[in-house]
Amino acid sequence: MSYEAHFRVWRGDAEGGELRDYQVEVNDGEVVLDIIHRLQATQAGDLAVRWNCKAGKCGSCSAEVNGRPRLMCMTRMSVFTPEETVTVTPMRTFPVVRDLVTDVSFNYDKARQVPAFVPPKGVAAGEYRMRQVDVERSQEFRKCIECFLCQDTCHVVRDHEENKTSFAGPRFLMRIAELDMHPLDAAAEVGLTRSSSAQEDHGLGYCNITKCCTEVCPEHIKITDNALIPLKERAVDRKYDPLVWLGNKIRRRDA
């Protein structure tokens, strides 16, 4: 089955725009980003879309689809209805570049900010070994595609530019939490302590758990319950129990 469906695109670039309204043919099967493809071909020639697979796994066609953070690839048509308006914007929290197309460099700064892995001393590169129990927790946020919709509806830098330059987002806080878990990461042993880190450097305290990064996560990652939340115990443990504090006293004197 075909359809007519009324589009509504931003259209613009860093000095302003505006939605402007589209008929665009629709049908059985497809996802808005076909659509939008569609509307390249045959009415708006210059739209600028980012995009690479197609396929739900490079994150690159990441935009807000009637005011939600989506993946254009991944988004089906079909939970519209024909008579509903799709409304295509770019991602609110990162500066336009053209039309569909934002600047998501201030992801790769908060990446380069965060410590690598520290590998174990005295084991040599492809001689690490570790048992699946000890790696399952941090496992899940590897399958992250860095599509940066989790970034995009933090409301802790959505909502307050000012905040960009102490926060991390949730998807860099992850990455923390992913070290943290590692079995085999001795970050520890060259004086960084991963969780206060997050706190201190990262910007962990901002995040007041609301989920929302979570519910927009295409990989159904738990971000909040299974990272965020974990790393924010873990930073209180050792700020504010007293008996890690004592002994990671211990363990310094011995050291």
Second form
Amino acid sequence: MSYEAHFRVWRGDAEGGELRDYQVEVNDGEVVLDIIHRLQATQAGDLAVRWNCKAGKCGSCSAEVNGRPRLMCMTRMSVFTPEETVTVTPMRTFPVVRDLVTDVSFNYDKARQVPAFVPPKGVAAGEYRMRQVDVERSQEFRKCIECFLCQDTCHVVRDHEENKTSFAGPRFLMRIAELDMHPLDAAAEVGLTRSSSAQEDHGLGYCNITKCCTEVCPEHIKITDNALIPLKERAVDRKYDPLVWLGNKIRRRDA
Amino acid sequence: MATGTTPTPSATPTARRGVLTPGRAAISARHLRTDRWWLPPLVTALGLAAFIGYSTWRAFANSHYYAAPYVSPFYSPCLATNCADMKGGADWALFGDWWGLSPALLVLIFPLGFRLTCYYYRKAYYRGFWASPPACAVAEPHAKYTGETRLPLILQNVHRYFFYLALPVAGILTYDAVLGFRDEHGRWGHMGLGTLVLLVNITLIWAYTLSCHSCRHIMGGKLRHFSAHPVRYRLWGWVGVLNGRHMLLAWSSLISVGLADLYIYLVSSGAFDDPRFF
Ligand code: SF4
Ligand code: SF4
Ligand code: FES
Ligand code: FES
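I have the form predicted on its own already, so could you send the form predicted together with its partner chain?
After this comes the whole thing, all chains and molecules, with the earlier chain placed first.
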């Protein structure tokens, strides 16, 4: 089945822009990215869009479709009725470059601010041995394709530009959780407590666990339940639990 | 969240903040969602408001909370002298007779604090009552946002202490449910619809309590090496299964505790007799 769909696509750059109307053919089995490509091929040769894999694995084609942060290549046209207007805009949390392309360097800055994995002493690279049960939690977070849809949807920065300096965003708080749960990370040995640093240096307290990051993650990572809330609990251990604090003082060992 | 009232230099003027910040794609609409995004926060807010209204009335009413052998979960344990005589129930006049208000107020602060600081209810009321955010990618109406970084919301971090306190409360409600197997004269070997109501309620309360995120952390989530703690790893796994349904359990236990109280209110006020199974 084919039909003519009504699309509204945001066209413009940092100076300004508008939602422009297009009538465009849609065929069975297509996704939003196919339609954007058809627009490029037939009516809007200069339409800027970022994409690579068309398989939901590179994280390039992030945009907002009918107001919801999504991967264009993973949004099937069959979820819309033929009568429905489909509005496609760039992500609205990051500065726009042109049309559907945004400047996501905020995320790279935040990535750099998270201290890297600290190699354990006395174990050469290539000799790391870990039990599967011990790495399992961190592995869930490794599924991340860095599409930054979670960063885009998080109201802490989406609705409050001024919070961008102090808040790392769900993707990078999750990175801290990944390392804090890593069986071989030796951050504690060099005096870095990742959980309290998440709160003090990376803005964990800004997250009010309203779960929008989890809702939009195309990899279905349980960001809030498995990374952010456990990280908050770990910070409580360090900062607000006198029993745990006392126990650690006395026993001086890490579980 | 709305604590800081002095304008800071970093706050952009109302018209150009959030998704309207200069440099972002110039779109005047605060959101472009076409689905009924307002429905879930509305239903949440109405549901919570209904429970708050009902429980406030019942907590202050100070009447019709005991219909032998059943006691309303709102009034147990009863810690003041002015409680109804509960025949072996959790009726300990720890507070003496100076307490003239409803005895429910003395104990309800524990479940109230537990649910108020619960990670799920936080999400529910931040979205439903505070619109922060009302729904994903729908701009919130507030000019400033500091989340849980400062007072009062930084106090949400005490949740695990309310979890510890919730355990004895659940224990006492379990005891109350067991007492439902006595008849109104205190003889064992009885069961009525009220017993069943209390049993269902306490099962849901336990499931909700144990599915708590703090519980999941305490059981094993805090560990670095699961392989060194096989028992706690198991416990963590079990709690994790419940935890995945935390929202469902939060609502079902909220409804069941309200219905259990309503049932006892109706029996105690004589609206109908408790049907007896044996
Ligand atoms: S759960 Fe926290 S990090 Fe995720 S979107 Fe909500 S506020 Fe942001
Ligand atoms: S966590 Fe999910 S939503 Fe966030 S960047 Fe990774 S894949 Fe994308
Ligand atoms: S093009 Fe790679 S995720 Fe969509
Ligand atoms: S009771 Fe909901 S998280 Fe603890």
